[in-house]
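Single chain ahead, written as C-alpha cells, the form predicted on its own.
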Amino acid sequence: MNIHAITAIYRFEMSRWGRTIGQSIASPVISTCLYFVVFGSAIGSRIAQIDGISYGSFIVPGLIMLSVLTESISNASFGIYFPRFTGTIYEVLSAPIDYIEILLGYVGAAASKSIILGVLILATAGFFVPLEIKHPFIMFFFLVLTSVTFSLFGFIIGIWADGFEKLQIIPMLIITPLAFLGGSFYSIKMLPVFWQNVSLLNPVVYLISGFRFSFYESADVSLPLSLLMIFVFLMVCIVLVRWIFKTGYRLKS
C-alpha cells in the first residue's frame, strides 16, 4: 500500500476545499439554519410532536443526512471530474499506484468533508433545538458508512459525466427530491398504507430512519434492515468502481 501517494491526493483534496470553504461549509450551515427557522419554528409550532419527539428535534437527523448525501456525491464528484477536464489524471493514472490507493485518496477526502460537515450541522441543531443522541456509536458510524458509500456514488457520476452540468443532475434531481420524501420531514407512518408501502421503495428512507433511530430510538424501518440497504448500495458502487478502472471506462479516452 503506497501511503504517500494516497496521503498525496488526499492532502490535496482537503487543501482545494480549504480554499472554497464559504461555499463549502458556510453555505450548507446556513441553509440548514434556514429549514430550522422555517420548519422547525413556523411549521413546527403547528405540529405538537411526532412519536414523542418535537417536530423541531424530529427533522434533525433528516437535514443531516440531506446535507451529506448531497456534499458527498458534490465533492467526489467535482475531486475526480476536475482532472479528466484539465487532463492531469493521466499523471495520476500513470504514477506506480494502484486504483484501490486513488480510490482511497479521493474518496477518502470526499467523505471526510462530508463528516465534518455533518458535524457542524448537528452542532449549530444544538442552537436551535433540543438533542438527544441516545447511541452515539451507531449515529457516528452510519454518519460515516453514509458518507463513504454516496461519495463512492459521487465518484461514479464524476468519471460518467462529460460536463459540467452533468454533475448536477443526479444530486438535484434525484438525490434531493428522494432526501425529501424519504422523511426528512416527516415519518411515513403519517402516511397512507398504499404511499407507506411506495415510500420503501425510496433507499433514502431507510438511511434517513436508520440514523433517526441513533438518536431517539424511533424508526420507520428496523435498524438491521437499514444497515443491509445501506451495505447493499455500497457493494454495488465497490462493484462498479472496480468495473472502471479494470475497463479504463471514461478514463483512458
The other form holds:
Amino acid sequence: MNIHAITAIYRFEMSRWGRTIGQSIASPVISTCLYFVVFGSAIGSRIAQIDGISYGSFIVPGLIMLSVLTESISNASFGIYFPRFTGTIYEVLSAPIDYIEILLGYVGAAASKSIILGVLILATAGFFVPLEIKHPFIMFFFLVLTSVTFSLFGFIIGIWADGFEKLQIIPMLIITPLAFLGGSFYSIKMLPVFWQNVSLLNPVVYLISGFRFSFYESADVSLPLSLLMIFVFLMVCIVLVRWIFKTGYRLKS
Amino acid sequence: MSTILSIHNLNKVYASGFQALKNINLKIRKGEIFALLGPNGAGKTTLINAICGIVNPSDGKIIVDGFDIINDFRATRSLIGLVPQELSTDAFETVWNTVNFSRGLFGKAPNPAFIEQTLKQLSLWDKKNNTIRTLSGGMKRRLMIAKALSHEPRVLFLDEPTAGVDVNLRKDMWEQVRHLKNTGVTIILTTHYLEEAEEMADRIGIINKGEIIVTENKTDLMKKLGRKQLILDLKDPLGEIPAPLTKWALAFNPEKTQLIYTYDSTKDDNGIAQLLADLSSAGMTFKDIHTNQSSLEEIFIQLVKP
Ligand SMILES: Nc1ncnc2c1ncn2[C@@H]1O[C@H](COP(=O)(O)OP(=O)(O)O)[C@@H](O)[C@H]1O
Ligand SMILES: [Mg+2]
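Moving from the form predicted on its own, what structure would you give for the form predicted together with its partner chain?
Next comes the full complex, and the chain you just saw is listed first.
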C-alpha cells in the first residue's frame, strides 16, 4: 500500500476544496436555509403533519441527501476530470500506485467533503426546526455510505466525460430530478398507487427513505431494502471502476 | 556496463488503428545519456509513455532494472522520473506544494531538505511560495523537472526538454543534466535537433515512423553523418561529366544544372582544393558554389537505403 500517495492525493483534493471553502460550504448551506424559509415556514405551516412529524422536520433528511448526492457527484467528477483536462493526470498514471489507492485518494476526499457538508446542513436545520435522531449510528452509516457511493459514481462520470458539458449533464438531467421525485419533500405514500410503483424504480427513494427512518422511524420502504439498494448501486460502481482501470478507458491510450 | 532498461519487440497500435511503434528493440546502459532523435510524429513520446505506464503497449516486453513494467510496476515506476513534453501543471498550486505532492505520489516519505536542495539547484527556491500560474515558461519547465526529481529517480526521461526554451536556459539545462549524470542517473531525452543530440548524448538512437533505424555511439554516428555536399551551380547545363573528372564521383542534380560533390567533413583532407583545381583545368565555369549539410530528413533517407 502506497500510503504516501494516498495522503498526497487526499490532501491535494482537500486543499483544492479549502481554497474555495466559502463557495463549497456557503452555497449549499444558504440554499438549505432558503428551502426552510420557503418550504418549512411559508408552505409547511399549511401542510399537515406527515406520519406525525411536522413538515419542516420531515424534509430535513431529504434536503441533506439532496445536497450530499449532488455535491458528491460534482466534487468527485471534477476532481478526476480536471487533471485529465489539464494533462496533469500523467503524473498519477506514471506513479507507483494501483487503482485502489487512486480511489482512496480521490473518492475518499470527495466523500469526506460530502460528510462534512451533510453534518453542516444538519446543524443548520437545527436552527429552524426541532430535530430528533432516533438512530444516530444508522444515520451516520447512511450518510457515509451515500457519500462514498455517489462519490464513486461521480468519479466514473469524471472519467467518462470528455467536456465540461458532460460533467454537468448527469447531475442536472438525472440526479436532481431523481432526488426531487425521490421523496425529499413528500412521502411517496401520498402519491396514487400507480406513481408509488413508478417511484420504486427510483434508487434515490431508497436512500431518502432509509435516511429518514434513522431520524424518525418513518419510512416509505423497509430499512433492509434501502440498505440493499445502496449496496447494489455501490457494487455496480465498483465493477465499473474496476473495468475502467483494467482497460485504461479514457485514462490511457 | 550493465543495462538499466531493455525493450523487447515492443509494438503499439493506437485505438485508431495507427501503428506508432513497430517492433522496437532497445537497450539503455546504466548511467548514460541516451538521445532519441527523430522528426515529429516518429513515436518518441509514445515510446516514453509506454515505458512510464501512460500508454498501454500492444505487444512486447519492457524491463527496468530487472523488473517488468507491468507485473512489477511499483518497482519500475519508483525508479523512473518523467518530464513530459507538454507543460501541464496545477495553476493554483504553489511550487512547494506541487513538488512535495509529487514526492508523496511516488511513495516517498516527506524530505523537506531534499526538496529544498532540488529547488535550489533548479533556481526555483525563491519561487517556492508562488502559485504556478505566476511562473514563466522556462520556470515551469524547470518545475516539471523538479517534480520528476522529487522522488530521487534512477532513470530520468526528458521529452523534448528544450522545446520553447531560450538559448541561455538551454545551456543551464544541459549543465543540470550533466550534473545528474554525474550522480549516476541514467538520462533518456528526445529531440528533433541533431545538434542537441550531438552536444548532450553518449549514444544516439534514431527513430523514424515508429522504427528504430540505428543506435550507435555518438562519435561513430557523427562520423557516418558527417558527410557534406559541395554544390556547384553550372553556367551552362552539361550533358555529361567531362572525362578528366570521372574519378571524383560527381553527381548531377535532376535538371543537370548543378554538380554535387559529397565529402566527409570529419576528415582533414576532404579533397575540395584538388577538385577545384581539376575543374578549372577542365575549363569549367560556375555561377555559384555552396555547401550543404545533410538534414535530418536526408539522414533518414541515407540510413534507410544505405
Ligand atoms: N492517442 C493517439 N491515438 C492515435 N494516434 C496517436 C495518438 N498519440 C499519438 N498518435 C500518433 O502516433 C504517432 C507518434 O506520435 P508521438 O509518439 O507523439 O511522436 P513524437 O513524440 O515522436 O513526435 C503520430 O503519428 C501521432 O499522430
Ligand atoms: Mg513527442
